[in-house]
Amino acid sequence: MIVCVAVVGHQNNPLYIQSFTDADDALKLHHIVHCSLDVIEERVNNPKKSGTTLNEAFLGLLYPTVYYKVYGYLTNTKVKFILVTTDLDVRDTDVRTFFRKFHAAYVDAVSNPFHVPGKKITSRTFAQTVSNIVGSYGLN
């Protein structure tokens, strides 16, 4: 199940941060999202240590914790996407899919004219596609 997804900006600012699971879980999933970016960094800056090449985008699962597993994607302009799971047997090929479609969407978004880059995504458009992705996949 996708407890959450996030986008982050390219100076580690939140673009958007959206959680499918209780309110009471909300911060902790933020705080996860948060712990997320110093592993993205690490990968980025010791790709030989890591394991990943810098031309590509999915970065994996980024660490595992009791209840969750977090993955992450970095896009060519640094932008970061982060998925928060709760399944434990998560095939890399689906999450690879499901970072395509939420890229897409980002995209989309911010592609809008009115849209201020570096900015929040208030899209409700966005924020209904990425309902929509993650509902895709039955997670939700």
Given for the second form:
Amino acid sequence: MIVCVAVVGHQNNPLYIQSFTDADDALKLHHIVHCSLDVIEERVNNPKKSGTTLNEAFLGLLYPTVYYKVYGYLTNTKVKFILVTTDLDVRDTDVRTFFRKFHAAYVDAVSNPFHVPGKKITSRTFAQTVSNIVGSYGLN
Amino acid sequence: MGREVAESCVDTMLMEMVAMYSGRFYANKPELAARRIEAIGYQVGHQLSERYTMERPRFSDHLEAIKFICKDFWSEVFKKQIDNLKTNHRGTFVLQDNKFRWLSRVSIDPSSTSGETEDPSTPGESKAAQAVSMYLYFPCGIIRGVLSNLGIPCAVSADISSLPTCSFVIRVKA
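In place of the form predicted on its own, output the structure of the form predicted in complex with the partner chain.
What follows is the whole complex; the chain from before opens it.
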């Protein structure tokens, strides 16, 4: 089950953070997202030459904690998407599909002429679309 | 899938934008009008770059990003690719489009271009050149917006010494 999704800009400024559980502390999830930014930097600056493509957007599993797994995705414009999930067995294809839909929703939200680049995304449509994507995650 | 509009709407909007900014808002200050139009282009380029780089893997260097602009981005926005790309390998790129779509309907006054290629002091020619140059700030802004969203700060200017060929000069800031 997905507990949190986040969009972080290219200067590591948060653009959108949304948690999907009431139980867990939102602050803890923010902290996990923040720590995962370091992992992304490392992953991008020191590419592993053993088979993984150098320039792919999907970064895969960033790091597992005790209860959560964190997945990352880096766009061409240096915007990072972070997904925190509590599932124990996660299919790679599911996460990739999720990020693809999420990227499409993000592009639509940013193309809004009233959105100021660099500021937080305040579009309700975006929030609704993200909830739908999270809801339909892994349902097939 | 998005909805489609006729291309004449885009043409009309661009003409009207230039007319409003240089005729009404900043009537006697062409510099300010140009800067404002370029800023609008910057934001548009910023947003378009998000959309058109969605499917692609990340670029490994500046040249790949410029090639993306010449091929994919130019085909999406202008329905053709850049005809010629030159670089001095030290941060300057010249993109040449032999029939720039947004200038294809601009009429060139024949009396001012008949043989007077070396005389910049002819008032007719300089006015025509200045009028056309206002239309180029928007595409320059678009290119600058795309590149800075890809992490490459730069300055873009346009060169219209031979219409309808249009060259865009990109200087990457080190």
